[in-house]
Structures are given as structure tokens and as C-alpha cells.
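Only one chain is shown below, in C-alpha cells, and it's the form predicted on its own.
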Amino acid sequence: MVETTVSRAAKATSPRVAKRIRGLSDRAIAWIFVAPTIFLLLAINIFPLIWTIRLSFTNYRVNRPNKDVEFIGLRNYERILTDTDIWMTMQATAHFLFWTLFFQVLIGFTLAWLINQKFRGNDLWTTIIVLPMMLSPAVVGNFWTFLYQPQIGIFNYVVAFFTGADVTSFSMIGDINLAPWAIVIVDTWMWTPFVMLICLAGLRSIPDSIYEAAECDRASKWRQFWTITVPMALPFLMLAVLFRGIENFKMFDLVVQLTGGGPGNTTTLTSIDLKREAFERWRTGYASAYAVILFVTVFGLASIYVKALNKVKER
């Protein structure tokens, strides 16, 4: 008979090792396997963390590593709780999250519900409106500035079809007021799909039992629909809202290609602003208190909004 590897290691084995690992339990057993990439795992996450929170209470430069760093507790949180500019980057982020959010979340369970009709093509449609989330962000950034651009993107030519503009009258990223709903359309028209295939999920999980009760109950389609489809889909249409909040928070590279935070600082998000702290001013100790402070908010409000997720379910 052919010696397997797993014999080979027995042998090799000393009976005082193989005794004790016949003694362990079958959790004992699954801790050894786990352990290394839960020890990986902290080290990756935990220590940063740490480190960042550490830095966040001195005035550390990167830049200037042998210059004395000096304990000044608070006082990179108070500058950053009373600055004005980064309240309004704040206010920036929070027009971006809540606008994306919202057209994402109208036009993705819109589309999910057609889709779930199950007509003839549906497949090829569903393909199709997936195609935006399989590009990189930074692809789409490109492709949309050319699209923006005044006098030879197609997009001002389609506003003008429509609103009777003159084609150079307005430039989508050029603009203060236009800016911010540029790079609002260019995210949902990427993302838009990834919620579609949430509540997609959730619609398709929906029992067809349930609507044949409420047809014998004589519900009509408008009352099914409020009564059953979106009560049971709400758990998915809720996690899709989640998923696409954090990462919204986080949205960096697409609005760099697109504005690059400009005109002035009408489009500078949050994540923006942090690496302009860090890597541009070198003010490793304010950005480290800038990154603690996004890292609280984002963990608070998704703790929050996961409680609330849960109580969903259990409804």
C-alpha cells in the first residue's frame, strides 16, 4: 500500500505530542486552525488602530520623524470639532451619502421589481444594467469627465434635447452648484445595479404562496404590494442602504477623478479632506484625530442602523 502524507506525519509524530492531541476537544481542535488568521487578522486591524489613536494625541509630523513629539492631549479633536471648513466637508459627505443613497435606492428596487416580472429577455436586461458595477471607479471617472465636458461631451447635448439649453451654457464639474450633483449621478448610475440585485434577492425570496393567499382574499395588486413585497423585502433593501452607506462615506477615487474635491472645496468629502491632512500638509497627529472621529461616527451610526436592521427581521 502506498504511504499517504498523513501517515508519513504520524509516524513522524512523537507519542507524547500524540497524546495530547488525541486529548483535545473537537473546539480545541478548530481554535489551532483559526487562530493564525485571527492573530493575523488583529494585527492587520487592531494595531493601526491603536497606533492612529496613540498618534491622534501628539503633534507627530511624518515628515519631520526626529522632531520632538509632544503630548497635547485633546487638542487636535477641539480644532477639528471647531473648524468651519471641515463642517462644510462634512456637509459636503453628507449630501453626496444622502442623495446617492436615495436615487439608489428608488431607482434599484424600481428596477428589481420589473426584473422580478420575469419577461421575455430578462436575463439579457439584467446583464446589462449590471455592466456600470463591474468597471473600475477610476474607468468610470475618466469615461464620465469626458462626458461632462462642455463642448464635446455627449452629455450637455442630451440636456439641451430636453431643456432647450444652450449646450455651453453650464459645465456639470465646472460649476459650484452643479458639481455636487455631478458626481452624485455618476455614482448612482454605477451602484444603482448592486442595490438592484439586493432587493432582487429579497423579491425572489418572497414565497408565491403568499400572493396566491392574498389573490383569494381578493387584495389587489397595489395592496399586495405594499402589504407584502416591501414589508419582506425591507430587511434586503435596508442592508443594501448599509452597504452602500459605508462604503459612500469612504467614496474617494471616483470623486478625484471626476473634481478632484473642486471646484474650490464644493465636492471635497471627507475622505478627501483626510489625505490632504496627511499627505499634503503632513499633519500626521490632526489627521490621526480626523481618521478616529470618521471611524467613531461610521461605527456609531452603523450599530444603530444594525439594531434597527435586526428588529426588521424579526418583525
Contents of the next structure:
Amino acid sequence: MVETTVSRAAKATSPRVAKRIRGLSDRAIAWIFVAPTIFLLLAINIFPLIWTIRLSFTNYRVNRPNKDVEFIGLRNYERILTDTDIWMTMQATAHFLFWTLFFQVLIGFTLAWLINQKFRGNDLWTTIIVLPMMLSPAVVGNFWTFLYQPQIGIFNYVVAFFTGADVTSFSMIGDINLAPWAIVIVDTWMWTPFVMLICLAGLRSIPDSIYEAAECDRASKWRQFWTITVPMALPFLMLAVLFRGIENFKMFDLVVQLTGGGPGNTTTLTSIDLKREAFERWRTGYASAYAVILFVTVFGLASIYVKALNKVKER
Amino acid sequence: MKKTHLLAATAISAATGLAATGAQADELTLCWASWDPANALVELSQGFEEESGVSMSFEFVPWPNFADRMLNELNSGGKLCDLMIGDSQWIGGSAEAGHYIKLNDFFDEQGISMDDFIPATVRGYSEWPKGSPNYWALPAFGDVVGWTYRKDWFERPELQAEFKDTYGYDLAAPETLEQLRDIGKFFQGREIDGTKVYGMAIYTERGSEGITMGVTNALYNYGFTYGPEGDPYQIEGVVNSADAVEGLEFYRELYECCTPPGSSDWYMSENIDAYRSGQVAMQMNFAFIWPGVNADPDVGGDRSGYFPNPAGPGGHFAQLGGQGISVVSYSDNIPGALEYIKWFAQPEVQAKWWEMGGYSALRAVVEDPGFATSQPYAQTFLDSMAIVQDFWAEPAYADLLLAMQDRVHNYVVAGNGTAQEALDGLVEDWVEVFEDEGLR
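Now the other one: the form predicted together with the partner chain, given that the block above is the form predicted on its own.
Every component of the complex follows; first up is the chain already shown.
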């Protein structure tokens, strides 16, 4: 018999060690492999979550190490849920979420459908279209502040060119009516390519044979679109909405760079407000309760949505 | 053999550890905001490095993130900074949380007297509780909100004539807030040398402290106070008094009538940019920018003038800026940090600090007969430092500041509600903070 490296190593292993290794069951070996992951998960996800929930019932402030921490029951939750300012930030977040998803799905799907039409140079167009999402959100936020600048920004000039309005007569990020739309426009510009790519993957996964069969049945292009393209691409579209929905619910960097949450509180989204409570006002207990409420909201909505997504996939 | 290896390893570890400790003793890290004076301090500190053999490193953070970054560092007991030039409002919180070491004994040992510094800076940057002889910092950089104006534009005969015809008095650096508004209106939208210009750049920034540092310059001068003497937390009817409401309305009027479009989130750097690029006739800003303005090739020298915050119907005040230098209690090199403060407090170092563009708060420097004429802005600095008022410096200052940022920005920039509603809301917010703090 030829002696291999493995057999040489086996021979060299002392009988005591060999016995111990042979003594491990498959289940034990599985645990050995899984344990580090579980430990990490507990340490960096579960433990902080439990700790946050615990803090949410206290008046703890991280910047007051010398102050006694008191258990205050549900007072933080009560204050948050009855605070009109927080409801305003919820409204701002809902506005941002709804309109960004609406425009990104509409434009993203349209672009994907156009790119899928296999024309000359469509690879080049795909590359050009996806460029915005490759940029850092902070950079995007920063340079859009220049684009929106009423005196030098190109945005006002373009709008003025098409509408005849005075260039400096409006300020996208300084006006309470326009600022919520200013952040929607930038997020849509940046993330529509992402939705487009997912939709494109969905469209390309539809076998040509289905369209050929529809052609044989003399189905019109319109009918093919509504009965083949849309239903088969729908799970992908829903997945894109899920990703973008979660991302935009916790939107922070882009909006902070762009408007700082202003003017007033017009574009203060919940994540910006939460950050202020936790790391500017240092109301740790209060911010923990706020975080728990947001977590439950996102988790609940995402669970409902994922169930719907699975139903669509099963169809 | 094994024992020998173990001993050797222990010895190497110990030696390395000792070497590391030794290296730390020769190093100091100073934390401050990233701005022009910080660059001057780096240059100034070379003198300390040469004298002491200690190597200095610096951690500078841009103003909008300065408080976030540094308060995080202090709250987490971080050892990054041995010396902290922290904002004046941090003094209460940092003293009570034990972030800074108390300097009274050190000052006594070294013969450093707080009487040698401008009283407003001692109160603003060093004392906690306010008015008590407990010192947590050495006044490092005196600063105050003041104004810069385009002297060359103001001196144009055709503009002077037109202004006098319109307003009935001479176009010059304004002495009252009403005059400031008139001049702002006069320049707003005017074409100068083929460029459309605007009245003034004022603080409107929302994210950190900007609009509060701006609006207080109007509020104080209309009679706003934080609370009655002796019972500062009974603020109802004081913070939201009729005078305060008028002051807030005035600031909104300035924003509406006389600022460039899109200036809805401007603070120090945006105001500097607007002024340097010739967009505005006047800018509100802290005095630290004046050396830079004076040296600017486009707007510097005789083209610019400086004036203190103009008086209002309720008084004559200006918002205090500036910082003190403190020793961080978590530092591994507290003796080295104290040595730096001792060096920095020397009159000759303070004089050099002023020469390099740092605003010394040492009376020997600012009361020197030659000081007022040493720079075109020196007299304005002195006049401004004589009228300063500061924001709250309580441990809960961040709560108080952010509430004010929200309420004021919401009224002045967003135009939501009335000034009375904004200040009533502010009173509610502040009362809640004081109650949470057990102060009332």
C-alpha cells in the first residue's frame, strides 16, 4: 500500500489524541463548526438587541456615567408615541419611502425593459446607467447640494430653461415644499439603476419559448407584457422593492449631506432623528426605545412583505 | 529549556511594554476643530516641541462633526486626546462626567492666575459651575461673533449717495440692527461690477449649532435672556418674552430680506465662501476668520472692514465663541499635558499666538497699548469681547442646543408657525430638559 500524507499524519498522531478525535460524533463536529458563528451572532446581534431593549426602560445617558440609572417602565415609549415631532419624522420617512419606491420601480422597470430589447450598444448604456449607484452616498449628497444651489447649480438653470421661471427664484433644499422632493429626486437618480439591474435579471430569466408560444396563440405584445412579462418579473421587482424599502427606511448619509434634515424638520427622517437622540442629545434610554419601535416596525412590515413575496413566487 | 524560553519572552514583553510607556511619555495628542487657528497652533507648538523634546500630534475634526466626534471620544473614555480644546458649552458636562481634570491646584502651583485672562473668557471657557472659582480649562482661543463688510463697496460715492437718499443717513458700518437691515436691503440683488450681489450671509445651519450661534445675536439685543438671575431655570415668560419674540422676528426678517438664495443651511465656511467670492456685502462670522479675510487676495486689506454685532433696542451683546484648553482625565500622559498648558500660558507664547492668528485671551496681550492697532480687526475684537454672552453650558447643553436649533430653524428658515409659537415650544422643550435633569 502506498503511504500518503494523510496516512503518515494519522500514524504520527498519538493514540490518545486519535481516540479523542474518533470519539466525536457527527453532531459534535457540526456544533464545532457552527459554534463560532452562533457565538458571533449572539455577541454582535442578539446581545446588543437584548441590551437595547433593557436600556429602553431606563433613563440611562451614556454621557452621564456618574448619574444613577433609574428604571422608568414604559415612559420612554409613551413619550415617543405621543411626540408630534416624531410623528412628523415618521411622515417625512413615509413620504420619502413611498415616492422613492414608486419612481425607482417605474423608471427602473422601464429602463430594464428598454435595455432588454437587445439593441446595438446596450451594454454600454447599461454601464452608463449604473454609474450613479457606484458612487458613495455622501459624495452624491454633497455634489447634489451644488447642483441644487440656486445661483450656480445646474438644476435651477434646467428648470428655468423649461419653465421660464427665474433661476434664483426657488431653492430645492431651502424650501419646505421642495426639500422633500429634492431628496426623492437624488435617491431616485442614485438607486434606480439598482432596481433596473434586478428587473433586468428577472426579464432575462423569462424563457423565449414562452413568448414564442404566445406568438403562436396570436397574443398581442400588450397582452404578452401583462400576462407573461409582468407576472414573471414580479418576484424580482418585489425583491428590489424589499431591498430598497429597507435601505430607504434607514436612509441617513445622503439626506444628512444634502439637507441636514432641514429646512426645519421637513426632511428629518427617522434614522436622522434617532441618531440625534442617541449621539447628540445622548438620551440613550430614550433612543433605545426609539430604536426598538423602529425595529419592530421594519421587522413587522418586512415579514408581511416577505410572506407576500413568497406567495407570488409560489404562483 | 522551556523555562528559559518563558523567561526570555517575559523579559522581552516587559521591555517592550516599558519602551512603549516611555514613548508615550514623550508624545502628546491635542484635539481641536479643523480650522485656520488649528494650523497656527501646530506652528506655535513647534516651540514647545523644541523646548521640551515632546513630540506633538494633532487630531483636528471639521466643525460640523467636531462635537459628535470628540464627545464620543470623551464619553467612551478614549485615550486619543491628551489635551482637548473643547467648545465652551462642553465645560459643564465634561467637568461633571469627569472627562477633564480640575486645574485649580495646578494653576496655584504654577502661579497661573485666572485674573490675568479676559474675565468673559474665564467665565465662558474655564469655570464650572459658572461664577465659581473652579477651573477646568485655560482660556485658549477668544472668539466672538462679529461682522465683516465690503469696505470698498461701502465707499463708492454713487452707492453712498443713493443710500443717503434712500435711508437718510450715511452708508457706513452699522451701529444698530435696524441699520444692518437697511444696508442688507440696499445691497440685496444689486449689481456690482457686473455681478448680482446680496445683502449678507448669516448663520442658518441646522445640523450642529449654526443657527443658534446666529440668532442669539439678534435675540440678546432685543432683550432675550436665558432666565432670571439666581433662578436661571424658571424660564417661562423670559425665554418667550415679547422682546425675545421681536428679536426672533427680526432674524427671520434678515433671512427673508437680505440673504442669498439657497443660504438655508449656512454656517462658518459657507459664509466665508460667500464673502470671499464677492456674493455678499456683509457676513456674520466668528472673529477667527478675520486674519484670513485680511490676507485674502480678493477681499483682503483695505477692501474689508470689521464691526461688532450691532446694538438693538434691548442692549448690545454678541455671541461668545472660543474655547479653553483642558487636560483629558483618561490621558496616559497627564504630566506632559499639564506641561503644555504651563508653556502655553506664558505671556511671550500668548503674544506669539496672537501674531500667528490665534486670539489670545491673556490680558497682558490684549491690553498692550499696541494691540488695538496691531491688526485692522484688533479693535473690533476688543469691542466685541466686551459685550459677549454665551449659550447654556450645563451638562445638558446638547439637549438645550438641539431643541433651539430645531425650533428656530423651523421658524426662521422653514417659515413654520410664528415666532411666539417657536419660543413657546422652546420653553416647553427646555423645561422638559430641566425637569429631566432635576433642576426644577
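Positions refer to the first chain, counted from 1. Note that the structure is predicted; figures quoted are calculated from it, not measured. If you superpose the two forms and keep the largest set of C-alpha atoms that fall within 1.5 Å, you have the rigid core.
The Cα shift for Trp31 between the two forms, taken after rigid core superposition, is 2 angstroms or larger.
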